[in-house]
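Let's start with one chain on its own, the form predicted alone, as structure tokens.
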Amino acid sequence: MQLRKPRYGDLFEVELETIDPRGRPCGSLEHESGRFKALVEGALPGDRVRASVIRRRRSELELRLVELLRASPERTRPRCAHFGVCGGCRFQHLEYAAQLALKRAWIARHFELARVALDELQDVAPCAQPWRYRNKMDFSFSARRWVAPDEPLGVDASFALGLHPREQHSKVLSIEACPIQFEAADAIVRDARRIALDQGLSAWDDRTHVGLLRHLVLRTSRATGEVLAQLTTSSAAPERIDPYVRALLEAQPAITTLVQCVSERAASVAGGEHEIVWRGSGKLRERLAGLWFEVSASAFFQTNTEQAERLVAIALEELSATREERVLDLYCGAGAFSLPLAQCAGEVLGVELSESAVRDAQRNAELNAITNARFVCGDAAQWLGAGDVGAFDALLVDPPRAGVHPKALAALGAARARRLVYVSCNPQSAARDAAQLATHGWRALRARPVDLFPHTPHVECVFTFERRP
């Protein structure tokens, strides 16, 4: 006879041994009909819960916490009212040092299952100030707020601006206050709610495609104090966008610049078609390793800029660059790394997809006097295949989250360069592209992580690889 294996609102008692390599809260449970792999969201390793079943994947089972039972010695109080409904931070109850040991040992354990030997694997340097550390902060304004267990029925659900809830992206949560984020985005981020409800203006519905306020960006410089605010609507409609704009500047002087862009696309994403600019040059000024960075409305730039220095001192000292040497570097964006590189560098090449991106690298080059660093726009695959990377002694990559393409890891596979350093946000990737390097003669000598996302589970990291004699 067949045994009955857990079902939907099963209730077990779970401890929880470890975070898994996705960083989710796990533990072994079990059960007459098999061993199971627990994940309860929000507990935490040392926790011992009582939780329900709400999904079953073969032997793994997600859990919905019910009760506490007994807490690890490693729990904390968050700060946020909002933690646990946010999709944002999701380590806010975890001990700031055991979040470090956690986010070290991911790193280990994504390269033991690539089967990638780290010569060493230092601890996480730390965020000095781990609250209110983000420079910038992306809002959504939505047509179907989250309603709360304890909001009376039949209450007005129909503007929010805010973040996601975990796990339920059509609907966005109306934010009071973020700890994470720069100190004046709290009282920003509602006005310009207060002013649109009083306005009478309508927010996005992803559903349905209608609405006129989408998205709302907030940044500042943490060496000007300037503050930057992006405004993205479904249409210009400046009938409607002047009084808005006029009334948010009128309650929000911190504001130096405000930009308004359109965008007509059903995707939800901040930016647009167009930029109208309503105040300010629409952009601002940031200091990084010396260096001044003009960073416009759409830009990417670290969000954690101290953080971001130390990122980029580590990176420039592992590949210790001299003066008579050829740097290339992968995935550029606005320069970040290769200005500072330039600097101890004899030649740094920037490539990048990004066509604003480059525009900007190049930008922040002429700004900085910097003339030994020169920047194209192309796909790091393709340009690999028609480049010469043999003209380069030490490589640079900076990939986004899912990794470097298996074209252009075979290209860096084939370089004599006598370095590489590769930065990543994510342990999983980087670790699958090690393997991938390894193949090719590279030897991973050393990771040195640094938390430049205290209380998420993200951690950057800088990997070095030298070549096997």
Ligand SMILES: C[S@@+](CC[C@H](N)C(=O)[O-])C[C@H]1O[C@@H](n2cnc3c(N)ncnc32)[C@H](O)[C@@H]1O
Given for the second form:
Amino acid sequence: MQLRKPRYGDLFEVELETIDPRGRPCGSLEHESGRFKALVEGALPGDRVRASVIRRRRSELELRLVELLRASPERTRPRCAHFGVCGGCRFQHLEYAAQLALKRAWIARHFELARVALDELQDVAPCAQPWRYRNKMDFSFSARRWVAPDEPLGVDASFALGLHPREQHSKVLSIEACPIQFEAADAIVRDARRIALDQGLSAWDDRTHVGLLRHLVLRTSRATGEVLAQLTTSSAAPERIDPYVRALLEAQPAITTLVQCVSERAASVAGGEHEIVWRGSGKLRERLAGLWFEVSASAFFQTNTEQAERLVAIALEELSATREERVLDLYCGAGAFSLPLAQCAGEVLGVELSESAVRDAQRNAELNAITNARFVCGDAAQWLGAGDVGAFDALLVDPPRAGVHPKALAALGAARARRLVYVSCNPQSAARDAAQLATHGWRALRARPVDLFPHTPHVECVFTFERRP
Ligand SMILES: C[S@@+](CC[C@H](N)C(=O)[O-])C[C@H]1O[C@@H](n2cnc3c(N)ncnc32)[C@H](O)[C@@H]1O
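Given the form predicted alone above, produce the structure of the same protein in the form predicted together with the named molecule.
The next block holds the full complex; its first chain is the one shown before.
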């Protein structure tokens, strides 16, 4: 006789043991039909909870937390009123020291799963200010507001400005305040929403593709205190945007520059086909590693400046480039690593896919009178296929979350450089790439993680590889 397996709505008591490398709190559950991995969102290792099944996939159960029976000693009170619903910070209820230990354990686990030996894995460098650390936030306008369970039936949900709720990309949770973003941004978001509602402006609807207001990106500079606001709209609509922008700038004089981007595309990303600068230069200036960087609204720039300083310092230390050496910086962005590197190396070449980032990198080199850094625009794998990788003494790579393309990895494997430094924002793809590099003779010497994103499951890490003798 086949035993009945757990079903939707069944209640269980679960003891949480860990958080898996995908950031999911889990424990195990003995059931008459077998042993299951039990994933309970919102729970923590050390908690004992009562939870109800929402999904079953083979021997994995996803459960909803119903009651906390015993709290983990590492539980703490989340600071944000939106915690639990907002998709941003998932670990605000976990003591900061425990978050750091967890991130280190994930790196170790991913390398273990990829069967790559790491000679040394250092502790995660903590963020001295784990709140208010983000210099950039990207908010969405939406005609589909997320409605809280305690709101009355039929409440108006046709306008929202905020962030997506966890795993609900079609809705937007109106944000009142966000404790990880820079302080001035809280009031700007509230005013941007209030004024839009007062003036009767419509928010973008992801399904019908109508509505005027689409995104609001806020960015600040730690060095100058400037604040940049980028407003993405579905059309230029100057007759409606002019009064809106005037009222917002009047209410929020902290905004030093405001850019409108017009995007008629269906894809929901900030930025657009053309730009209208309403106030200021449309850019701000930030200082990193003792250099000036010009940052435009859509440019990639590390979002935690203080910890980015640390990350750059570690990467430079690990590369230990000398004036006699040539260094290749793949995925160089606007030069956050290449330019500080150019101050100790003989020559730096940055390769980057985004044309605007390459222009920014060249502009930043000029701004700092750096003449020994060059930048080329192209795909890393293609450039490696055609370029002369053998001419470089040291290599730096800082790929997007997906990691380095296999073709690029093969080319890096064949390089004659003595050292390779891999800056990663995703330990899973870094471990997979490290396994590939190992087949080409690169040994993973050291991992030096840095916490750029407190309260989230993200961790940056500098991996140093050396040629096996
Ligand atoms: C994680 S960011 C790092 C940027 C830079 N190192 C920094 O810290 O500011 C990754 C960069 O890789 C670029 N990129 C993405 N795919 C690429 C590819 N196939 N070839 C070259 N660059 C790419 C992105 O545009 C982005 O600037």
